[in-house]
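In structure tokens, one chain follows: the form predicted on its own.
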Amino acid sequence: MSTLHDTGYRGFASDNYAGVHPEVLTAIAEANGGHQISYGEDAYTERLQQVLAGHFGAGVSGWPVFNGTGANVLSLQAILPRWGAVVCAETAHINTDENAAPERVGSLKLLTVPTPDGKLTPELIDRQAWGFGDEHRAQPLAVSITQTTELGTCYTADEIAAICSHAHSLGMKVHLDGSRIANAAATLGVDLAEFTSKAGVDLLSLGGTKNGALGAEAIVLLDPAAGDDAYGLKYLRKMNMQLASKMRFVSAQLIALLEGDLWLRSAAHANAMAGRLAAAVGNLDGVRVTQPVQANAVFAILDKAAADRVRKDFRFYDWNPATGEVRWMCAWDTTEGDVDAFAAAIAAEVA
């Protein structure tokens, strides 16, 4: 098959637009050939467990899946009984961008909280963490936070530790949606354990796709005391159609990202490109950056007509059409030239 797209085109709509990192493609090729036992009994999935332990601590277990929605739904199903509910930010991905998968597939009740920056706090959690023992109310038994948030902001390790301590004191588990977890680590300058296992997070959705992988994510169970059944993840993963038969190719990608520093190099580069973009457009008349640029996302308000003109050459999404707020995303393969051309196009249209 010949190439069907313009390989020089760059958009700023999503880090999912980027292709697969060449080092990840190499890992897939190296995992090919011969036979390996299916459904996770392969050498690569076994090696992945060791790699994850190196990042998050001894006794953790990784459960490769295909996508972030599957990872989030499975994680929350695993830690909640049928009558349980999840406290999350109103802007959380599980509430805004996963259709009705948490409700329809996971049978989960979401208890949302409005936040100015996408981040929960113990005080905000308490707005929904009530009614324990009341059979008329879904029981708030889990908290789900996103790192980095849907607004591109980043929790500190201390902020997550405070959330975990508060949630655990109420008998609640804590799930972390880490589709852009590498971007957070790059921003904070700490290892992955610092704001996950060491902070008290019970389990997380570990993102790979947005950081250069091809349909490779994982659930990481951070509590070694959970036992071999791992909250039933062994059964839930199959039931939710997230069990890969040729799992070695999913695991090989995550190994390629996490065994060395590829995960951090790629995320730090994407973050730097977002910072470059914000600096280039932040002082333009007609552009107002609305959130701190703490990862690989820039949120800004500009005139709709100008935005639509820029979109003819550089695709990006509206975030809030009512206010004119848009979102610009940078990826592992975004170049300085890409950013400068995009910023110049914005400057020309708002002038």
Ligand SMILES: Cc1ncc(COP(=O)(O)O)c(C=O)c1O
The other form holds:
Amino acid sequence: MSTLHDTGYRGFASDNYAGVHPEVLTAIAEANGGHQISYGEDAYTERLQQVLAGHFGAGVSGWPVFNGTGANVLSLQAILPRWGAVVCAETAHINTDENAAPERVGSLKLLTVPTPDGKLTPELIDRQAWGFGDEHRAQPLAVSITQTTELGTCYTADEIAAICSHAHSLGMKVHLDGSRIANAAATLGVDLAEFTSKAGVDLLSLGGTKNGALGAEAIVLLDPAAGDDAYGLKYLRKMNMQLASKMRFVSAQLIALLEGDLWLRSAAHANAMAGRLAAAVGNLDGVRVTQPVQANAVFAILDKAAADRVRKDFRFYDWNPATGEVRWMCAWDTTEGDVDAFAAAIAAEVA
Ligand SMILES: Cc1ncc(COP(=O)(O)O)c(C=O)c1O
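Now show me the form predicted together with the ligand; what you just gave was the form predicted on its own.
To see the whole picture, the full complex is given below, headed by that same chain.
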């Protein structure tokens, strides 16, 4: 097969537009050859457990899956009974971008809360965390937060610890959608454990794909009290069609990211590119950056006709068509040149 696309093309629509990091491709090749036991009993999935323990602490368990939606739905199913409901931000990916999979596939109700910046707080959680024991109300037994958020903002470790302590005091479990967890660690300058296991998060969806993997995510069960049945994850993963037969290749990708510092290098670079973009366009007349840039995303409002002209060369998505807000994402492979060319195109069109 020959290359079918223009490898020089760059978009700012999604961090998933980027390809696979060469070090991940190398890891997949290293894991190839010979036979390995399927469905997770391979040397790479075993090694991944040690790598995850190094990041999140002894006793955690990792459950590789194919995609982030699967990781989220499966995580929520694992921590909730059938009558359970999940308190989440209105902007949460589980609410806006998973085609109601938590409801349709997981049979779980989402209780959403509007937020200014995609972040929940104990007070915001309380808007939906009520009616415990009332048979007429879906029981709010879990909180799901996203780090970094869908609006490119980042919780501090203390903010997450406060959410966990509040949720636990109400008998609720805490799930963290860590599709961009590496970007958060890069922003905060702390270890992954600092705002997850040490903050009291019960389980998380660990993102790999946006961080340079080909297609690899994992649920990481952090709760030391989860016990041997691991909240039933073993059975739920198969039921949810997220059990990879050739799991060694999913695990190898995550090892490539997490064994050394590839995860951090890639995330820090993507964040820096978003910072560069915000700095380049933030002061332009006709562009208003709407959220603090704390990860690899820039949200901005600009004239719709100007946005559409820029889009002819650089794809990006509308975030809120009603207000003209758009989202610009940077990836592990976005270069300074890409950012400068994009910023110049925006400047030319809004002028
Ligand atoms: C915050 C967040 N969570 C989860 C996902 C998982 O998505 P996917 O199922 O496409 O891997 C995404 C992808 O855009 C996301 O942005």
